[in-house]
Amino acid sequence: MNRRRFCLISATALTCPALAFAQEWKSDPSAFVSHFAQVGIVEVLEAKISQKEKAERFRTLFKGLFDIPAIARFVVGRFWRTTPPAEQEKFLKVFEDVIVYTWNRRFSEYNGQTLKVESTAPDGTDGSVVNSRIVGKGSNDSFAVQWRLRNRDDGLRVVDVIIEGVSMAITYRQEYATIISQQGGMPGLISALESRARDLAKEVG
């Protein structure tokens, strides 16, 4: 999938009509996704703050609602097990930076799209899939988005976002496998991502 389109859809996935939520959103899949959208639009997309502040607010939202360690382990696959703990920590940090800055760079393209939760279904023994649709103003501006959730001790967490059948996690896994192969293992991947994160951070300011 085109990276620009993926990032735009990811950013617009933060938007839906405001709802009143109680604490049950942490364990109810539909409410969880809607809560993510509500907080994103109020505290990030429409907030009258700098891009740098938006990036940090999104980072807080992302870290609170996504299972970053689980996603990170998946995207590097078998290489995770042979990576020393210090390098694992470096990868987790730079992986988080790349995602936050990549999504943040597209927030300015939001122009009123809405996210509509359509249905939920079980996903394995400890998770759910939430089916939703992002609807824009144009007649052809509509995209299916699935959210894969897992139950954790403190509530639900996102482990993947699937847009029109294209998995965020699998896309990163394929890309990173290529970098690892070409750049000499995990140190090469970390170095490449650190360079990418620095470039993206410059756009944030």
Given for the second form:
Amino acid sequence: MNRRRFCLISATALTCPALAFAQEWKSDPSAFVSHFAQVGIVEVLEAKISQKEKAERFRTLFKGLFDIPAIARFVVGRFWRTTPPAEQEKFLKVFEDVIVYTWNRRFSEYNGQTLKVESTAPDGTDGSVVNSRIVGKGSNDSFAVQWRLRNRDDGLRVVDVIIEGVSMAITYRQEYATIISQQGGMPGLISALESRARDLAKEVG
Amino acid sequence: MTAVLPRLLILAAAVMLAGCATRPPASDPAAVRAFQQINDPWEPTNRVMFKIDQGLDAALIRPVAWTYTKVVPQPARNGVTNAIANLRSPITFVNDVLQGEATRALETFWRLIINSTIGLGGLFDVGARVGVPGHTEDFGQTLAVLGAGEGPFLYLPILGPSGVRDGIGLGVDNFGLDPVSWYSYNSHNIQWIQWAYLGAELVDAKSTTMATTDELKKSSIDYYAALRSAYRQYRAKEIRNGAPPPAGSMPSFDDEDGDPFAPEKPQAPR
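Structure of the form predicted together with the partner chain (previous: the form predicted alone):
Let us now look at the entire complex, which starts with that chain.
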């Protein structure tokens, strides 16, 4: 081994672990969920910024770490394939808005709760489910949150959040199926969501 | 007087028949599967009950619960929640036993003894402080553990979302196992106590669940449909005693192939 090559290897060995550590959260399920909670607490919940800025910061975080198109297809279910692309786009946008604004309403209630990852298990063919608890100050205000993750080309993405056994994706899916079949199909659902998003946006200010 | 009951039954049957959801045609198998999965054949009647419930909620239960949370400080409200849980624990105990959960039955038993004495009639949850937190069981869960399916969805005014199995369970628990009901079955005892207890139970339940249900109401378009889905998922978790669903039973949907969250495949031209 020549001297130059040796230098290169030792340099790589020294820098790579640090790099691997910094990027580890992208592929390690439990680190991924902790990262989401940590960034959410520091940059959104505890940040001294307006509600509107919080909503926009949360939107960036949410879009980066959640697979919104996969969730949107799941909640629309069997109706997705028969929906024209232009309407699919409209749905994606308004669905994202409704979720961002709904979560945003809760930000003002934040009172120092922390997230503790408890265990990780495989889920589906290439995913994982991370079991965690959100722990508050009192002894009674802790609750179970499960995160269903999937591996994508550029790292993990959340596809569902299950709070005390209630899955957001399944609840939306079953609710939307009822609306689609009873209130004018996909156009009916989209316009109902659009008016809800407008109402929620007003609360954000 | 004897003729009243048959007439009432006929009326009830007529209401049920009038309030049946239309089953999709057999030519649309995906829609039929979805109809069966929703399992709410009395949806129109249930939605009427839901409307009545929401009306009562807005006019009476919510204002009372809201005033209660503003007037009574949190520690006192915790005392009420603890006392009601303590009074209900015989129901949990019997159902623990019926489900063959020996450890949980013993936990419930010792909690009842300790909280009723050292915990001053259940006002303080001493059991939880010494590391034995409480849990609840009901006859609906016992029936589920014995293998009964949930049955069609039922929406009960004041009591909220339920189902045929859980509705039967509610009847068995409250008329057969509830110590306060037993107390009132003796006509020499004070009768208004059971009504006061029922009122306290309702206000306590409302004041502790209001934030969660409000959130669901705000994030949903069809609150009835969202509540129906959330109720069933929550019950499934209670039946599993809080354990995560067994491996492989995380939602897979029979109208999907493979992982329902898989990235979109490029579609073949139609």
